[in-house]
Every structure is written in structure tokens, then in C-alpha cells.
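In C-alpha cells, one chain follows: the form predicted alone.
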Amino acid sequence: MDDFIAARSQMALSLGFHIIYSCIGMVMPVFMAISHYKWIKTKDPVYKNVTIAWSKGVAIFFATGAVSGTMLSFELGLLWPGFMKHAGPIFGMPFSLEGTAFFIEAIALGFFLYGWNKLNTWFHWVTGIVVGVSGIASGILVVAANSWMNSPSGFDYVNGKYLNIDPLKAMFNEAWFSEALHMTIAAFSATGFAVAGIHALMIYRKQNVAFHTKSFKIAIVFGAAAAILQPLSGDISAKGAAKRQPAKLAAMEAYFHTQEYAPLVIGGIPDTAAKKVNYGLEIPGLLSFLVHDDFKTVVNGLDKIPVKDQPPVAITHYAFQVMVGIGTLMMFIGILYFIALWKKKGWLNKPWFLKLFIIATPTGFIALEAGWTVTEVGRQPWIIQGVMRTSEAVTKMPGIQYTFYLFTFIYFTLSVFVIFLLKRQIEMVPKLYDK
């Protein structure tokens, strides 16, 4: 395997696994804090049992997220020394702050796990809130660093040198808010649907129904609400991409020719040689409207981008279609849930309704992975948009394919370990958490 491809593959694999661990680690503490609050207010022991059970899951994902995140930090330096040499002093602040948030989260989680019957009830609850807030802050700070790669600022690039560095301006670049908003909502949507799907399966099997029903409701309220809000944050992100990364937008839409009344293409197979999309459904003017709020305005296509600066069109387009398609499906399921909650309560225990959420369990994370593929592949060939190419940043050390094989083995082993622990936690519900 070519060392450059091996380095990119290793980074893609690492990020692909870590994003799942980190998103669950961001959101599960919030669910935990909600169930804890309900126990404090109602004294219903089921909520306490749910809180204790979920706290074990939080601990599992905190540990795995710490391992995968540490590996990623080493990979940045080992695989991309050219990038870190110049970028480290510029966007190092969010990584430093993320480390601080991580340690606060670790301390608060320790208080929460071992504070039962030892700490004041409300102080104990607050430690859980701190775990949740710190987790979300960590995610936002890491996304701020990534957004800088898409929208570099906070420095002057003169004759190959990075001068007049302003870390705050780099951190709060033009893309950070839209990316952080989109990512945070995506984390709640994906985790909410995944957790709700597991509890729906247990309800469908009629196992510890009261326990799993309360768990399902907390998770799906957040998941469904996030899924409904997600298209709004996606619209903000797409408008930002059109402004700052027109090549990425054109690749997302497989949009080859600059024109008025730019069409939106749904589905299709891009043919980059013929510069067209086969079998796609074109809606005239809709891309112009989505980008500029006007059906007639010109949208720049790939024909305005030099070939050497164009991202891989097919991968970016397919990933974008998967993300939007699944996101739309989740939005409709979320709307259906709130209709059931408001008007059709009889649906809530129907087998077909539970099966809907069981089937939807992995959908959020599939969309999440597709979205990150769009973000990263759509920025290529740049590692810092318009400033440094990915090929210029990669290490010159040979044999990268062997570390890729090693890291692949580690991540798959770690994931098997996590699945085993979670399966055991679910099996222990009737024995430990809902006697």
C-alpha cells in the first residue's frame, strides 16, 4: 500500500471509530442526568435504576473515548508532521481547552460513580451535569479545530511562513459555529436513536418493560427533536460550504456546470469523465435557492475549479446522499413519534411502532460517518483549505501500512470489547438494575 494512502486510511479509520465513542460520550451523560433528576423529583426507583445502568455505559465510553482520542493525538504528530509543525501553534488552543474539559469530566464522573449514598443528593446530581457539559464542550472544541482546517484564519501566510498568529481568531473562525451546531445536533440525534432502539427491542421482547419504557422515552425525545432540527443546521452548514469551499459543495451535489437555475440532484451516479450525473433526479433551480435563497442566482460548478484542486466527486456525492437520505428518514420518524406522543398514544406499544425504532437503531451513526466523509473527503486535496495540501503534510517515514494494519486491529479489538461490555450490561438489567 502506498504510504500516503496508508496514512489517510489510518486517519480515516481512527476518526471513524472515535467519532462514535465521542458522540455517545457527549450525549449519554445528558440522558443520565435527566433520569437522575426524575428520580430525585419523583422518588420512582425505576429512574434511579436507569441512572445507575446508564452511568456504567457512560464509564465504558469515557474509557474507550480516552483511549481512541489519545491514539488520534499521537497520529496527528506521527502521520502529519508537516501539518502539525505549522498548524499546532495556530489551532493548539482548542486542543488544550479540550484537555482541560476532559480532566474536569473525569473528576466529575468519579464523583458521580462513587457518590451514591455518600454525597448530598443535589450535589451528586450536579456532578452528573458537569460530566455532560464537559463532554459536549470537548466535542465542540475538537470540532473548532477541524473547522479551522476548513476555514483557516488567525494568521497571515506570507512566503510560505505563518505570521501574526491569533489563536482566538483561529478558534472562532467563520465555520466553527455552523460545524459545532451541526455536529452537536447530530450527536444527540444518532445517540438518541441508537439508545432508544436498544430499549425498544427490550420492550418488544417484553423484558423489564417499565425500566426500558422510561429509558426509551428519555432517549427518543432528544433523538427525535434533534433529528427534526438537523435539516436547519444542515442548511446553515451547506450555505457556509458554498461560500468558503465551493469545490466541496459542487462535489457534494455532483454539480459539474456553472449555470443559472442550478438544479439539485437527488441520487444518481456521477460520471466525471463525461461531466454528468446518470440516473439522478434533477429539480431545476433548487440548488440556487438553497444556496442563495433565489431560484435564478448562478452557483459555481466544478468547471470553475482547477482539476488539481477538485475533491473526489463520487465519494463525496454518495456520502452526502446517504447523509441527507438517512437524515430525512430520521426526521420523519421523529415527527411520527411526537404525533404518537400527542395524538396517537395507542401507537407507542404497537409492535410495528417499536420495530420502526429497532430498525432505525444504527441509522444515526451511519449518517454521522457519511457526514464526516463529506467534511474530510470534500476538503481534499487540502489539509488546510487553500493553504497546505494533504500530500505536503504527510510523514516521509516508510512502512506506514504496517501501523495502519496494527491500528485497524486495535480499533476492531476495542470495539469488540465495548460491544461485549454493553451486551453484558443489557443482560444484567433484570439482575442488577430492575430486580
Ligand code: HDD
Given for the second form:
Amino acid sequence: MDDFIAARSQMALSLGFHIIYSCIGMVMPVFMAISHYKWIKTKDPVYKNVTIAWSKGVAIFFATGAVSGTMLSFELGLLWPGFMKHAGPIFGMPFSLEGTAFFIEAIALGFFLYGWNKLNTWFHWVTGIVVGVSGIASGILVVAANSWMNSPSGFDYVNGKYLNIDPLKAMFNEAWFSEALHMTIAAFSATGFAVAGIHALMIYRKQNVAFHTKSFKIAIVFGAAAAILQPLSGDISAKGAAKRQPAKLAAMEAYFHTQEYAPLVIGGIPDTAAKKVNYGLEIPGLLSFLVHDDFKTVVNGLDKIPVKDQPPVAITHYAFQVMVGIGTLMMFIGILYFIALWKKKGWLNKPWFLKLFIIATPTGFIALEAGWTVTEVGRQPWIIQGVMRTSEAVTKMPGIQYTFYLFTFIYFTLSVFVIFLLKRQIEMVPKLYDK
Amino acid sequence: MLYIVILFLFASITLYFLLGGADFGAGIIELFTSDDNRHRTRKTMYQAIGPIWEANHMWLIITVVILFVGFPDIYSQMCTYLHIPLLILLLGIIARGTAFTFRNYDAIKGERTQNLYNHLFIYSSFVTPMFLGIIAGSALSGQIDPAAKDFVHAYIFSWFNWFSVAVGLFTVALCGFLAAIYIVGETDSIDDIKRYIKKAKIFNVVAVICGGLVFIASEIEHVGLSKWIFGNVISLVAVIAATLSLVLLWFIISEKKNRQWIRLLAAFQVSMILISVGSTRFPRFVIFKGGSSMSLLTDHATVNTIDDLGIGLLVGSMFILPALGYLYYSFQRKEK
Ligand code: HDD
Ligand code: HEM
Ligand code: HEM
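The form predicted together with the ligand, contrasted with the form predicted alone above:
Full assembly next; the chain just shown is listed first.
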């Protein structure tokens, strides 16, 4: 494997792994705080058990999230020294604030996990809230760093030099808001569906139904609400991408030829050599409408982009289809849940209804990974859009492929372990929490 | 602002060494504890470090972030030439962090799995500070050779040499020492206290020996450590202070009372060692073969970035320090 590909794969692997843990680390504390609140208010012991059980999950995920995040902050330099040398001072602002947020999160988590029976009830509850809020804040901050790579600003690039650096302007770049919004919503929908799915499975198996019903409800209310908002925020993201990164948009849509009444292509197999999509479903004018709110406007296609600046079309297109397909599906499931909640209470315990959520367990995370693939692969060949190429950034140390194999092995082992531990947690629910 | 940023950089390195170091030390002590006492030691350790241990490790992140935002050239040079030891450090951090959490949160405390976690924890507690020391030693000792033509000289001998390895061992011994001192204050049984004091003394002796090794290695590799330390007032004073506090420590450690004092003294001693090393090399942070170097005072990011970073750090520490202080305070042993 060539070193450059190895470095890219290692980066993608590490991020793809970290993102799962960080999303759970952002959202689970919120769920935990809600069930904690209900326990304080109702004194129903089931809520206390749910809170404690979840907090153990949070501790496991937090530790894995923290180690994988620590690795990332080194990997940025280990793999992309050429990038960090120039980008560090520009997009470092969100990272240093993120450091603060992590720190607060770690402190609050210490209080929360070890504070049972030691701290004042409400103070204890607030520390849980702080964990959630600082987790979400750190997520938003890193995404600001990433959005800067997509939409660089806050500096002038003159003759290969980076001048007039303004870290604040770099942080609040144009893409910042839409990315942060979409990402936060994604974290809630993915985690919400995953947690709800696991509890749905336990209800389906008729184990500890009281415990799992309460957990299910907290998780799915957030998951479903987020899933319904997701396509709206995705539309904002797509409009932004069209404006700032036309090459990415064209690759997402596998849209080769600039034209009026630009069609939206659903599915299909892009053929880059022949510049067309086979077997796709074309809806004329819809892409123009989505991008410019008008069916007949011209949308720029890949033919406007020099070949050496084009991202890989097929991967970007497939990943985008996966995300949007799943997003639409999740939206419908979300709507269905609210119908059940408000109008058709009877559905809630029906096997078909539970099965739906069991099947939907991994969907959010699949969409999340697909979405990041769109964003990152769609930015290629640039590491900083329009400014620096990924190939200029890579480390000159040879032999990266071996570290890539090593990391693959480690991440794989870690994942197996985490799944194993969670399974044990769930198995122990009857023993620990049943009287 | 530059000086504020540099101050934060050194402060976070020192704090990481003191707090994170005591954490590593906990594992190192476990490694050198006889089997029958291991279980008890582990329990005491866990009670002592459980609540604060995530926070202790945040100092490393802060250090890295300051480096890459404020001193990007230095960061990217270190990342290039010290790629391999950094990688091993990372592996150690992963293994340690996950093993520690897994062994406490595994819902079923099975013998085989617990054994696995313990082994991982103990050995990674040794490897991680070892490589931290190696990295620090390599950065400061002038063994990094940007002109090297082949892989081995560029990426291996930059860190695999007597001096760096001796610094690594010294670091490990100091961590063990810090942890033993720290844990003395965490237990009430006289037996345990005696045991930990003995451990602390042993680690202290080992640290002094390893310190001697560092000097010898520095002569072998022509690093010239003694010349710098004795040629610089601050570091000389720091070395003397460290030595005096060592004597004082041996003197009061046998009394069973002043446990808080012992802790402070140990922390003082280790900080003095860091200050002494830091000040001999300041403002140079990475030194290359042949004597060229990268300096904190010149190889920094633009003034705008440094200003914003400084403000960010100041504001951040206004939130963090009180919260952190309260965390340590709350989980001091309150029983009795
Ligand atoms: C649960 C996960 C999830 C779901 C259901 C969706 N997305 Fe998404 N999407 C993400 C998770 C995600 C993400 C992983 O979080 C990304 C990557 C970067 C980002 O900000 O969000 C993303 C990026 C992303 C981008 C690229 C933005 C850019 O690179 O500038 C677009 C255009 C969309 N999304 C659009 C959509 C649409 C129209 C959806 C309709 C259903 C949708 N997403 C559902
Ligand atoms: C956590 C969610 C993220 C995922 C899953 C992700 C995924 C990816 C993928 C798939 C690549 C490889 C692209 C390719 O080579 O074709 C990549 C590259 C990269 N990403 Fe991301 N990314 C994420 C967030 C971020 C963030 C927040 C940053 C930085 C602030 C970042 C920085 C980079 C860098 C530096 C590269 C390597 C250079 C490049 O390929 O352009 N990523 N990431
Ligand atoms: C979109 C991408 C990312 C998101 C949403 C994200 C979010 C988070 C969150 C919420 C945490 C807290 C961990 C937890 O509670 O489990 C975390 C941890 C961490 N992340 Fe990320 N992160 C992303 C990418 C990155 C990148 C690119 C880096 C490094 C440059 C990074 C560095 C870290 C570090 C150092 C930690 C550990 C801090 C701790 O102990 O809390 N993250 N991340």
C-alpha cells in the first residue's frame, strides 16, 4: 500500500471510530440527566437504575472517546505535518477552546460518576448536565475546525504564504453553522435510534419491561425529533456545499454536465470515464430547485472543474445516497413514533412496532459515517479547499502502511471489547436492578 | 502574550508530569508489588485516582494543543522525527486508559478478563512514561538529525540512544516515587503506610540512580548536560533545592503525620527537576544534531494567533482551575 493512501486510510479509520464514541459521549449524558431528573422528581427507583446503568455506559464510552481523541490530536501531526504547520495557527482556535470544554467535561464526569450519595442531589444533577453541555460544545468546536477545511477563511494566501491570520474569523467561517447544526442533530438521531433499538430488543424479549420501556422512551423522543429535523438541516448543508464547493456537490449528485433544469439523480452507478450515470432515476429540475429554489436555473457540473481538482465521484455519490436514503427512512420512522405516542398508544407494544426500531438500531450511525465520507472524500484532492492539496500535507516518514495495519488491528480489538462489555452490562440488568 | 502562552505550556507539562505521572506510578507500583498485596494496593489506588484520573490526563491534550496552535513548526518537526516514540506513547495511552476503565466497569468481574485488564494496565503504565521520557530526552539532547539520509538515522537513532533511554527510565522511577508518596496519604492502616513509605524510599533511590545514569549517558553521547545545569543559575538553584528537599523528605517521611507536607515536598522536588532541565534549554525546545534548534521565542505562530491563544487559555483556566480544585477537594478522603 502506498504511504499516502495509508495515511489517508489511517486518518479516516481513526476519525470514523472516534466519531461513534464522541457522538455517544455527547448525547448519552443528556439522556442520563433526563432520567436522573425524573428520578429526583418521581422517586421511582426504575429511573435511578436507568441513570446508573447508563452512566456506566457513558464511562466506558467516555474513556474510549478520550483515548481515541487523544490519538487524533497526535495523528494530525504524525500524518499531516505539512498541514498542521500552516493550519495549526489558523484553525487552532476551536481546538484550544475544545480543550477547555473537554477539561470541564472530564471534571464534571468525575463528580457525576463518583458523586452518588456524596454530593447534594441537585448539584449532582447539574454536574450531569455539565457533562452533556460541554460534550456538545466540544463537538461543535471540532466541527468548526473541520468546516474551516471546507471553507477556509481568516487568512490571506499570497504566493504560498499564509498572511493576516485571524483565528476568530477562521473559526466562524461560512460553513461553520450548517455543519455544526447538521452534526449535532445527527449525533442525537444516531445515538437516539441506537439506544432505543437496544432497549426495544429487550422489551421485545420481555425482559425487565419497566426498565427498558422508560429507557426506550427517553432515547426515542430525542432520536425521532432529531430524525425529523435532519433532512431540513441537510438541505441547508447542500445549499452551502453548492455555493462553496461546487465540485463536491457535483460529485455527490454524480452530476457531470452543466445544464438548465438540472436533474436530481437517485441511485445509479456513476461511470466517470463515460461521464454518465447508469440505471439512476432522474427527476428533471429537482437539483436546480434544491440548490437555487428554482427549477430552471443552471447548476454547474463536473465539466466546469479541471480533472485534477475533481473528487472521486463514485464514492462520494454512493455515500451521499446512503445518507439521504437512511435519513428519509429515519424521518418516517420518527413520524410514526410520534403518531403512536399521540394517537395510537396501542402500537407501542406491538411486536411489529418494536421490530421496526430493532432493525433501525445501526441506521443512524451508518448515515453518520456515510455523511462524513461525503464531506471528506468530496473535498479531495484538497486538504484545505482550494489552498493546499492533501498530497502536499502528508508526512515524509516512510512505512505508514504498517502503522495503518496496527491501528486497524487496535480499533478492531477495541470495538470488539466495547461491544462485549456493553453486552455484559445489559445481561446484568436483571441481576443488578431487579428486586 | 507569548510569555503567557509559554507559561501555560510549561505549567501543563509540569502538571501532566505531577498528576498524570502519579497515575502512571500507580500502575508501576502495582507492577512491583508482591502478589498477596496487589489486590489491596489496587483498591486503594482506585479509590484515590478514580474520580480525578480523566482530568489528570487532560493536561497532555492541553500541551499538544498549545504546541500545534502556538508553535506549529516545532510540533510538526517533532511529529516527523519522533513519529515512532510518539506512536508507542499513544499505544500506551490507549492500552492504559481502556484497561483502567474496563476493569472497573466490566459488569461481570470474571477472573480471566480482570487478569487481562490488569496486565494491560500494569505494563502500559510502565511503557507510557518511559516513552514520554524518551521523547523529552530526544527533543532536548540534540540527537535529531534532519540531514540524515536513511530511515534508521532519521527515525530511529533520533530517539533510540543512551541518553533518551536513560531519561525514560528516570521518568518511570519518578512516577513510581510520586505515586507512592501520593498513596501514603490515602490509606489509614499503619501497615499500608509503612509499606508505601518503604516503596517511596525505594523508588527514590532508584530515581537517584537513574538520574546518575542520565548524567553518565549524557557524557557518552556528548550531550553535555552537566555543563548546562551547572552553568545556569536558575537550574543550579533548582537542582540544589531538589536535593535539599530530598534530604528533608527522608527526614520527615518516617513520622506518620505530615502526610500533606510530604506530598507537596515530593511535588516540589519533581517540579524543580523539570525547571532545572527546562531552564537550561530555554527558549530552545527542540535541538538538532549539529546544534541548530527551534526556539519558543522565535518559532511561534503569528502574533494574532498567540494573542488569541493566550486569551483563550486565560479564560479557559478561569473555568477550569476552580472546578478542578473543587474536584480534588471533594474527593479528598473525608471519612473520619
Ligand atoms: C444520522 C446521520 C445523518 C443523516 C440521517 C443525514 N445526515 Fe447529512 N451528514 C451527516 C449525518 C447525517 C454527518 C455525518 O454528520 C455530516 C458530515 C459532515 C457534517 O457536517 O455532517 C453530513 C453531511 C451532509 C452534507 C455535506 C455537507 C458539506 O460537506 O458541506 C450534506 C449536503 C448533507 N449531509 C445532507 C443531508 C440530507 C439532505 C439528509 C436527508 C435526509 C441528510 N444529510 C441526513
Ligand atoms: C469525526 C468525523 C470525521 C470523519 C468520519 C472523517 C472522515 C474522513 C475521511 C473518510 C477522510 C479521508 C478522505 C480521503 O482521503 O479520501 C478524512 C480525511 C481527513 N480529515 Fe476527516 N473526518 C471527520 C472529521 C474531521 C475533523 C473534525 C477534522 C479536523 C479538524 C478532520 C480532518 C481530516 C484530515 C486532516 C484528513 C486528511 C486529509 C484529507 O484526506 O483531506 N476530519 N476524514
Ligand atoms: C466531527 C468530529 C468530532 C466530534 C464531533 C468530536 C467530539 C468529541 C466529543 C464529544 C468528545 C468527548 C468524548 C466523550 O465524551 O466520549 C471528544 C473527545 C476527544 N476528541 Fe473529539 N470529536 C471530533 C473529532 C476530533 C478530532 C479531529 C480531534 C483531534 C484533533 C479530536 C480530539 C479529541 C480529544 C483529544 C478528545 C478527548 C478529550 C476528553 O478526554 O474528553 N476530536 N470528541
